[in-house]
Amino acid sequence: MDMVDISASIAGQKLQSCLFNAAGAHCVTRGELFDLGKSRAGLILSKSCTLEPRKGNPEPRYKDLPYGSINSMGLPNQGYLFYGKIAKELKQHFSKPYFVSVSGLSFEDNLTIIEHLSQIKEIDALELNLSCPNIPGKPQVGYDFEQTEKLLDAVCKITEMRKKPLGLKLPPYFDFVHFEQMAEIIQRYPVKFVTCVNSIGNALFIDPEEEQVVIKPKGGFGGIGGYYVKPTALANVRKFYELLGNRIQIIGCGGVKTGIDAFEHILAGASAVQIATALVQEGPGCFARIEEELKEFMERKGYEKIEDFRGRLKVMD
């Protein structure tokens, strides 16, 4: 499997890998970034960031379920100076690419961690998480396209000036009109690429023999992961595909355990596949058993690179 090639190019990027971690799974701490450096990934992208560190929400507040987890995390971080500041440690001993998710609680809030991060030349990008469905109190930006929109143009403003590359976490979209609204806005600004998507909001399991919920906050409603959320997030990768074409790049996450799960998402359009439920199941070794997979898969089927593939899913006559 030599021959095959599963390197991408991400926001300028070179990853020898299209398989990383999501912002959120095993990417708080320092030691969890290292691990990431010295796992298969291709890239290494924090956890979601804010102002101030952050607990997050009380536990239990993440399950795993047959097909997937439940959680509702409520962005626990060590606020942005500090995943400012590791950027040039992790370059000391990674030749990878290392990407900051922002995640700030107030359009201000937004602003300040951008402009900060934005001067840092270590970090390689920022991706810039417009759907986290865990904060109480908390709209996700990414379904109120006007304020979408105000926040793009200031945060872009900043990027720009500095010459970062910017992408957008995005949350599910479930209506061909929304997928057409967000993707019309999208285009006016210059986003280097899009993550579809974040988990899907406020899903209720069920534990019928403590006839009660799963996790403590909220009343037990957290975002769904894992293979539960997989046919709505190849449904995103490819309308955002025909939408933004190649000018904006898709990166693929939700559902992804196995390579044929990585494969399904490419072949859907998506440049890079992002990681999260089976890296907290299994630990930063997923990487290397689902790049073997997707790499047995790709020699099967005689395709030597993803390029090879990429965005040519057949459709019915």
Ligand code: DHB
The other form holds:
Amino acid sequence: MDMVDISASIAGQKLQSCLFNAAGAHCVTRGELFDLGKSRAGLILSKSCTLEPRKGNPEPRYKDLPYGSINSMGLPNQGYLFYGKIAKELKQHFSKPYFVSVSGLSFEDNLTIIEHLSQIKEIDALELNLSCPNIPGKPQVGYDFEQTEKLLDAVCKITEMRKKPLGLKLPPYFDFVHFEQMAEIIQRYPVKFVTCVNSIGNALFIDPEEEQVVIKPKGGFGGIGGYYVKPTALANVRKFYELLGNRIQIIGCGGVKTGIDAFEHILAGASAVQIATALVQEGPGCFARIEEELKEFMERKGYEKIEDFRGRLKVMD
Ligand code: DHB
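Which structure goes with the form predicted in complex with 3,4-dihydroxybenzoic acid, now that we have seen the form predicted alone?
After this comes the whole thing, all chains and molecules, with the earlier chain placed first.
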């Protein structure tokens, strides 16, 4: 099994393991980021940051569910300056890439944040979160193709000038026309990777005994993660791999709890795999466990490295 190699390369950065945290999961505080550094995660990704530090929504704002999780965290984070400042310290302690997730609350906030973070050499790439709440009355940016184009236009001018690799965190799409419209926009910009998918938004979980919702914010509505989203996540990885895979890397995210779940994402086309719900439920020890499970499954299949099977999903004729 030690002959099995699950290393990966994302945006020109070498990852000893293709498995790492999704933005939001165990990556808000200094302590959590250090936990990821000490774990088997192949990369450290920060919580999505805003201009100002935020406490987030009232609790309970996250709940474990039978097959995953629901959350409406409300972007609790320490502000973009913190995630910039900690980059040097993380690099002194850990030899793995550090990416910062950016989720400004407005167009202008995103540009301010990216202008600053693009100039920090210890940040290896930025993951711009297009699933972020933006202007009230408008859909999230990733569901508004005009807003997406306008934001990418401005952001890429900055990241190109500063030579900072840029990736996009995408919401799940459910219609082939939407996949094609989004891919058509993305392919016109120097985007290095797309991460598919963020949580399925504004779902509702009900406790029938209590006749009540399970999280406090937004009347109980929240983003769903875990096994509820896995088939949707795989569909998004596969479709964007078909549409963009020869020029842009795909990072899979959604419903990865076991090594075989990670294998399926890679088979669909993912070059690396993020983990959120399982990380929140199990802690950073999940990376070593899932790594061992993935290596064992690859060994059984006769694969030595992830490029041996990445994207090679079979369809029926
Ligand atoms: C939050 C949730 C998300 O799905 C996201 O992309 C950004 C922030 C949150 O509620 O904190």
